[in-house]
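Take a look at this single chain in C-alpha cells; it is the form predicted alone.
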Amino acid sequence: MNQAEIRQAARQFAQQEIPFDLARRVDEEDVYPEALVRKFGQTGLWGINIAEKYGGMGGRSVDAMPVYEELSRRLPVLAWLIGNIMLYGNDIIGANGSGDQKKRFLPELAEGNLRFSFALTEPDAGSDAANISTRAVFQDGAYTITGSKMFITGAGVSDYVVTLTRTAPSRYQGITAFVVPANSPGYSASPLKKLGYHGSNTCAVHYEAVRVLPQDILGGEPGLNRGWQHMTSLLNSERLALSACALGIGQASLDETIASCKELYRFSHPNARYQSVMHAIAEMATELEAARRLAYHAAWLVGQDVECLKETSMAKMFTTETAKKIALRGIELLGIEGGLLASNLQRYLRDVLVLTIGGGTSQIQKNIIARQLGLETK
C-alpha cells in the first residue's frame, strides 16, 4: 500500500467502526477499547512498519502517520494506543531487537497478536529522561529490576513492556532497555485517572524484584548499557506520530466547528458578527494546513534519511499547539454549546492537551530547536 491507500483504509475503518456515539462512550467509561483494537487488525495495517520477511508491509514509521491522523479524527485514544504498539513494538524491535527477538515478536506484531508498552518516565524523571533511577542488578545469571514508572500507556493490558533501567553509573551510557513480560512476578500496573485520552490505560507501574534474563535485554546481551541510544533512535518517529495525532484532532475540531457554526448561524445574514466567525474559521483552517505541511515535510526528510531533529521538533511543537488552539477557538465560537459534555469539541480539547506534554513538552521542543539553531545555554 502507498500512503494514499493507507489513509483510505484507516478512514474507512474509522467511519464504519467508530460512530461518534461510540467515541463518546469510550471517553465516558474510560475503559480500554479492546474490541476496537482487535477490529483494527481487519484492516491489515498492523504491519505497516515491519519488514516483509517478518510478515509486514516493509514500510517505515512515517508511513503510519495517515493512520494516526485518520483515527484521531474520530477517537484520538485509539490512534495513540495503536501508535504505542507500532512505535514501541514494531519500530523498537525492528530497529534495535536481536535476531531472535525479531523472529519471536515481529510476526506476531504484524498479525496484531501482541501488545507492547514503553516504560521510561518516572515520578522524578519526566523531561529529564536520563535521570531514571529504576535499577537492574545482575546476580546469579539474571537481572533483578526494582523501581517505579509513571504515565505508561497501556501498561496494564500489554503483553510486554520495554523498560529502561539504570545498569551503570554513567548518565547516558549506563541505561539498559529490557523487554519485560507483563506477567512477570513482581510486575504491577495501576491505571490513573486523567483529564483526557480516556481509555488509554495509562498506569503507574511498579517493579518489585522482577527477574529477567540477559536475552531479555533489547538487542540481546550486546544491548547492555545501550538503552539511551535505543530510545533516541525513535525520537523522530515518536514526534511525527504525535504530530499526526494532533493533525487528526485539529481537523476534527475544525470540522465540528464549521458544521456547528453553520447550524448556529443558519438564520443569520452575512453581517459583521457572522463575518468575524468566518474569518476565525479561515484562520483556523490556514494554520492547520501550515501544520500539516510542516509535519509531512519533516516526515519526508526522515524518509530520505536526512538529519532533521530540528524539523521534527518544530513539527511536534507546532502541530500540537495549533490543534490545541483550534479546539479551544472552536469552543469559544460556539459559546455554551461548545462547552457541553455532549459536544465533541470539549473531548478533543482534553485529549490534545496530552499531546503538548507527551513525547517532550512544547518547552522541551523549543530547547531542542534553539540548540539546533546554535543558541546554547551556559
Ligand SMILES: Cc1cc2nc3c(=O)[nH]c(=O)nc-3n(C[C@H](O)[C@H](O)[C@H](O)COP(=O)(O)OP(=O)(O)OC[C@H]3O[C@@H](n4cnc5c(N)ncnc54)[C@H](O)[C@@H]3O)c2cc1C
The other form holds:
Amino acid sequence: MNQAEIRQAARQFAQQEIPFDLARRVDEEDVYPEALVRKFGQTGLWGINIAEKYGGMGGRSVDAMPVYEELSRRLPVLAWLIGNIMLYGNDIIGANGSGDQKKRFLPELAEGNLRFSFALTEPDAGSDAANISTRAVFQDGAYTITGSKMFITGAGVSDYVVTLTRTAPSRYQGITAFVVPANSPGYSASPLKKLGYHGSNTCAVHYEAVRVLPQDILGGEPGLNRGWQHMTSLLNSERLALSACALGIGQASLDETIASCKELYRFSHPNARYQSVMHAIAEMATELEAARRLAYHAAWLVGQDVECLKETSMAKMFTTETAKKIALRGIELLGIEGGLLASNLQRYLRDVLVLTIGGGTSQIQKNIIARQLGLETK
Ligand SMILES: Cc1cc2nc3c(=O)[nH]c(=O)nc-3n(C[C@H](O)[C@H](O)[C@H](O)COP(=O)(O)OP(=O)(O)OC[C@H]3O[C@@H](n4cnc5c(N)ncnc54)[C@H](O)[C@@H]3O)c2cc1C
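Can I get the form predicted in complex with the ligand as well, since the one above is the form predicted alone?
Now the complete complex, all chains and molecules, led by this one.
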C-alpha cells in the first residue's frame, strides 16, 4: 500500500467502526477498548513497519503516521494504543531484537496477535529518564528484576513489557532492556485515573523479584547494558508518531469547531458569520497546516536517513501545542456548548493536554532544540 492507500484504509476504519457515541463511551467508561484494537486487524495495517520476510509490509515507522492521524480524528486513545504496539513491539524488536526474538514476535505482531508495552518511566525518572533505579541482578543463570515503573501505557493488558532496568552503575551504559512476559510471577500493573486518554490502561507497575533469562534481554546477551541505545534509536519515530496523533486531534477540533459554529445561533446569526469567529478559525486552520508541514517534513528527513533530532523535537512540541491551542480556542468560540461533557471538543482538549507530556514534555523538547542550536541546558 502507498501512503494515500494507508490513509484511506485508516480513515475508512475510523469512520465505519468508531461512531462518535462509541468514542464518547470509551472516554466515559475509561476501559481499554480491546474490541476496537482487535478489529483494527481488519485493515491489514498492523505490519506497516515490519519487514516483509516476517509477514509485514516492509515500511518504516513514519509510514504509519497517517494511521495515527486518522484514528486520532475519532478516538485519540486508539491511535495511542496502536502506536504503542507498533513502536514498542514492531519497531523496537525489528531494530534491536535478536534473531530469535524477531522470528518469535514479528510474525505475531504483523497479525495483530500480541500486545507490547514499554516501561521506562519511574516515580523518580520521568524527564530525567536515565535516572532509573529498577534493577536486574544476575544470579544462578537468571536475572531478577525488582522495582517500580509509572505511567506505563497498556501495561495491564499487554503480553510483553519491554522493561528498562539498571544492570550497572554507569548512567547511560548501565541500562538493559528486557522483554518481560506480563504473566511472570511478581509482575503486577494497576491502572491510573488521569485527565485524558481514557482507556489507555496507563499503569503503575511493580516488579517483585521477576525472574527473566539472559535470552530475554532485548537483542539477546549482546544487548546487555545497551538499553539506552535501544531506546534512543526510537526517539525520532516516537516523536513523529505523537506528532501525527496531535495533528489528528487538531483536525478533529477544527472540524468540530467549524460545524458547531455554523449551527450555533447568537443574536439571530450563526456564530460562524461573525468576523472575529471567522478570523479565529482561519488562524487555527493556518497553524494546523504549518504544524502538518513541519511534522511531515521531519518524517521525510527520517526517510532520507538524515540526522533530524532538532526537527522531530520541533514537530512534537509544535504539533501538540498547536492542537492544544486549537481545541481550547474551539471551546472558547462555542461558549459552554464546547465545554459540556457531551461535546467532543472537551475530550480532545483533555487528550491533547496529556499528549504534550507523554514522550517528552514540551519543555524537554525545547531543551533538545536549544542544545541542537548550540546552547547549554540543564
Ligand atoms: C498518558 C501517558 C502515557 C505514558 N506512557 C508511558 C509509557 O508507556 N512508558 C513510559 O515509560 N512512560 C510513559 N509515560 C511517561 C512520560 O514519558 C513522562 O510523563 C514524561 O517523560 C514526563 O515525565 P514526568 O511526567 O515524570 O514529569 P517530570 O519529569 O516530573 O517533569 C515535571 C515538570 O518539570 C518539567 N521539567 C523536568 N525537567 C526539566 C528540565 N530539565 N528543563 C525544563 N523543564 C523540566 C517538565 O517539563 C514538567 O513540566 C506516559 C505519560 C503519559 C502522560
